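The form predicted on its own is given below as one chain in structure tokens.
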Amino acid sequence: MRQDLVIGMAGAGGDGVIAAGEALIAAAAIDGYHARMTKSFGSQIRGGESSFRLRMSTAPVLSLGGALDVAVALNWDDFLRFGAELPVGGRTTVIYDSKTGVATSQIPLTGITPAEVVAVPIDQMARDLVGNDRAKNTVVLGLLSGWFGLPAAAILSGLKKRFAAKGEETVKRNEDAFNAGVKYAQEHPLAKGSTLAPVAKTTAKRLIADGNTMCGAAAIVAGCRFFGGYPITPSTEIMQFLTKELFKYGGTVLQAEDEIAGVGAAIGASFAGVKAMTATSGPGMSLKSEMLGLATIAELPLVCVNVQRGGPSTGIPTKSEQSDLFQAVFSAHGDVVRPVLAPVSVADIFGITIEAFNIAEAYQTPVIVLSDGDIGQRKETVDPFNVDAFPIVERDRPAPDELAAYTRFKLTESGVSPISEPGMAGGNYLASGIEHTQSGAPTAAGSVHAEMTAKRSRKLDPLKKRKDLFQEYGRAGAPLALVSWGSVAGIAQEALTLAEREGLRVKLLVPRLLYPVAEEIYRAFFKSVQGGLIVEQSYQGQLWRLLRMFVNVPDGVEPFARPSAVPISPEELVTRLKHIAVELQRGRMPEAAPVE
């Protein structure tokens, strides 16, 4: 038996494909397995091809793993228009539908040799038992279950709650073509299958979330009660959320004209008062950016969720990427410090999210969550965990005796100074884009520019020492290192885990604030370090490029970046870490004296 399976499956819009794999995940769930799900499509407006790839594991999943280990292609085109977003090793069992016309032995695989290659009438076993293809879907359910030993119970309970709406006839003919599926299984086992082990029964609940639905859940844990946005992929789940939701709490979502109108909505809703957000990808993020300005030198309290994907411009709205960090931290005029927060999960974003809003009101600021479609799109299981335990931080507001003489911008050594609303008695004061004096006066004193501009920065200078915002893994001296963030993280973590067992030393950080850049931590970290990978999913290696401006990166530290949806995986980085370990070896540098 095994205790890890990843299935990748692909066909045309209206195969079913996604809902398969979600009838999976929650089975899986329902189980008491941990998995996660990732979703594609192509980049058209309707139709076209779609996939999904799940990973099902009797321990946490980190990461969507390497090569499938199970591949179901309804059509070879579509299949192929996924590439390596469904990769076939020479572990993976490929089933097909017989209908493609194709020979096993020539399957358009080229260069692959895979463990096994199946062809079945998925498509008229369909029309047989229901009178057209419409239940293709579940009769691979069905395959997999009987091949692969994944919960039938669970699977057959998901698909009544499913089709209940739609009668007992299709809820019937649904159950047929499961059970049709795992008969043909069990009548043509295969040559190299194993089932997935068993895991302990249990009565906890779990919970499946995608992380643009985690992420607005945080928010109003958080007490946001404005958002304003403009829909774009792939954050529009994040509003489409709130708008059903923050009502209840006696919130307000404003789908604005544009981006633009959006964020600055959501900016006077902050200077009334209220805790307020907005969220959108990389050009809508292009179009935010002076506002973002506005509420820098205002000093006003937002949260800007930027769902990453991959650009420039329209770039591939479908498909994930880190490639926005660059913009995050510099698409500002002026000396701006902005804090950029980066989730690593989706179970990760709810307290990101809330630590994004407190850090907007301590240090009245825009946050930028730098989440991405991976992230706010898959799914997850996710255990259950305690939301009183997160504490929520309200911003600093002017005291009776300080609204006698208010002066809003009033120099502080913090560089934090109370923060009034309208309504409030003496608290009245002028927010604008322009330079102010502490009182709010606009003015082009240069003095007065310097003082406010050390304040608006300085103000952030705590963050830099919050060790709580990195996680670190391994062991503390190790020679070679690894960090990472996002939702690569996990693949990273995989890798070390990996390394540990072939005997390498190694040590990963994950950072989860990647600006203002904590110096001293990052310092820390490369201090035993001789060499090691920076992984993220950009062309340029944009983090390992912004820690190199201000830490002193050891030479044998690389970036290991891939843009796009060219999946990473753990393997790869094991295989490069052993790469860099010989030639340490060799005595191209010294190893350093373990300080462990």
The other form holds:
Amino acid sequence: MRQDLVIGMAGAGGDGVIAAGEALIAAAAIDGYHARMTKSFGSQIRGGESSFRLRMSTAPVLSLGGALDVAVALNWDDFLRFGAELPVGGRTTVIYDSKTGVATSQIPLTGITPAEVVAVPIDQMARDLVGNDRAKNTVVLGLLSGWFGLPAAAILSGLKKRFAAKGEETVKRNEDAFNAGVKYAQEHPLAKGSTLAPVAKTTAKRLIADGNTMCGAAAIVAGCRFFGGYPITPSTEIMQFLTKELFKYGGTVLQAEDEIAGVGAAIGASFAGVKAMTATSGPGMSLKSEMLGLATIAELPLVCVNVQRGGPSTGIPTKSEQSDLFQAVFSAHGDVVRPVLAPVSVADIFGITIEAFNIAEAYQTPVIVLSDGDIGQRKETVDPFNVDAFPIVERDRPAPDELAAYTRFKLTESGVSPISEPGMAGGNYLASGIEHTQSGAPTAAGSVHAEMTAKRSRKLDPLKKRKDLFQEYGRAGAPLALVSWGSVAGIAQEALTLAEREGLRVKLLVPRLLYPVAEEIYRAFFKSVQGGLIVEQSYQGQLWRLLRMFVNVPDGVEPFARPSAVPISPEELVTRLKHIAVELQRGRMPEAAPVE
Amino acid sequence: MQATLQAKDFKSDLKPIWCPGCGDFGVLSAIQRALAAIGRPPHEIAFVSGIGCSSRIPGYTTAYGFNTIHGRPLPIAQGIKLAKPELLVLAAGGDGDGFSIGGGHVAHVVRRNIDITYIVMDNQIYGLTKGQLSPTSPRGLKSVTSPYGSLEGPINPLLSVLAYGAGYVAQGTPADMAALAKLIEDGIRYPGFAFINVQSPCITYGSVDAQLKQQKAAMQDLRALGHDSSNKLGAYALAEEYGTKLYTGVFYRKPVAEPTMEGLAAERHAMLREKALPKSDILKLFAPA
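I would like to compare: after the form predicted on its own, may I see the structure of the form predicted in complex with the partner chain?
First the chain shown before, then all remaining chains and molecules of the complex.
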């Protein structure tokens, strides 16, 4: 019995492919499975092609897995557009709509022979039962339920809810279409498919969230009461969610005229004393960088989320990437030290977003949350957790008796000086993007600039000790290492398990604080390490390069970096680790992968 | 409310960097006088500016000041007002700040009708960077970036802001500081976005009206001309003469002010408050169907 199932489905826009995926993940959560789902589209606004890839399992899901177990093609043209996202392998069961009329032997699968290819009159069944082809997705849900033991009751209750507004007759017809799919599956058993082990019903109900919405919810919990932003894929859901929810909490959302105005308004709100956020993706980050410098020198708290996509320029808006690390760390003129945090999953972005607000408030600085399109837009089951357990930090405001002789940018040992805000009598000061004295007066004095630059930098030093912002897995003294961040960290975590199974001694470090670089934490981690991989979805290996600026990364540790077009798989990480291990055993430095 | 505030209560200890004789001194005095007349204490005022000579102005007042980056005072001022509507929010900058680099923001603050008073010190030249062409420089002007004379015509700030739909549009000059103070005061009292263009001469790189005296001679008071400030078409006609005539006074004041964005947001807060989940229940938003 399978305990893990990877399903991919593609069809034309309007076929309801995404709706089918969402129904499946909802049903999985209700029945106690862990699941993760990504959706992918062509670049058309309407029509075009769309797909989902879903992995469900009785164990926590850390990646989308390798080749599909089940591939559903509503038509071949659209399915084949997702070659990299929906890889068919030798163990794949392929189900396709017989209407497409493609004979089994002609499926252009570039030399791969799937385990089984099944033609089903999906379109015909939908027409017969519902009267049009709109119910093809419901038929497919029935087929999947019948063949793979997916929870029928949960899927049916989801369908009922979805079509309730359209009247009982529509609900009934869709139930019929679903049941017809189930029946068809029962009458035509698969030769090689087998069912998924049902999970014990005692499991607590899981939640389903995407990273962007989770980020928005965390912002509300953190106390954010102002959001300024501009729509940009793949971050827009953050603004959309807050537009709906934040007003309920007395907060305001401004859909600004551009990215600059969006972050500017958030900076204004923060100056006024209100926790504020902006969210964007790569091109928007480029536009916001001058404002981030302003928030740094004016020492104003601000959370800026970058849901990364493929770049540069407009790049690939719909594909996730991790190539904005350099930008997050360095994109401002002048000496700027700016905290950069990265979540590793949908659940994790909740804590990371709250932490970003806490750091922003505690140190009076902009903080970048480096999310990515994968975390931002994928759906994932999340185990319920206690929201109240997250501590919430407020900025250090001057006490009433301190206001008599108030100095806004007072040079303190920690570098943090109490911050007043309009409305606070006696706290009046001039905030500015221009260098200023302790009282806020503009100055061009080099000595003051040096002092102030040091102040702004040293106040972030305590972050480098934050071990809680790092996750470590595997054997402490292992000679082989994996380092990975963001959405790819789960893949590295799976690779660790696979590698250990193969007898390799490996450990994994997942930094959720990317900057400032926690030098001591890396130093301790690399102590036992002779070789390994720093894994990320970029071309340059940006984390590898960044770490080498601050830490003695062992020579045997090489970047495993690839832009987003082909997802990184745990298996290929293990293959490379094995190669490195062999080279190390021969006492030679491993041959380094070429890096541009 | 403290009725006893005086202009000097809004005067900070910082010494202006402006050249002696700069028109901006008069604008500063007018603002201080207007604020005294309004009577809100300095700590309830947020004064935001961009970059340029004129944008140093918040630091010369005792209000909470924010000297931001080039062209962006309006977005920041809007964030302040939306976050804390109880504050009195002023924005100021030069013609380059407001109509070149920051020109894209003006239309949007107007359409949102956020209650901010925006004062542009318009001198038709870039002063702080030593005499380059500005978006309001007249065609043919010789400057360090137009040595043979400018090939471009000026933007018309008054006409632009009127066309965007602002509820209060006025123009003044520091040559008549008392009248300017009154215009600023009226702008602050206007319940919505107010724009005051100030013909503030640059005496160092001065282009057209280099001297306050000359400027004074050219001034024509709109009310004395019989202009009815509720007449928008009349306002358009007069604003058309920007660059040729120096009209002072209120071009347009909307007789019935429209709702402000912060006012509408407050209504929305009141309407939706009941629907807010307690913080500990926020994960309910993610329950599967």
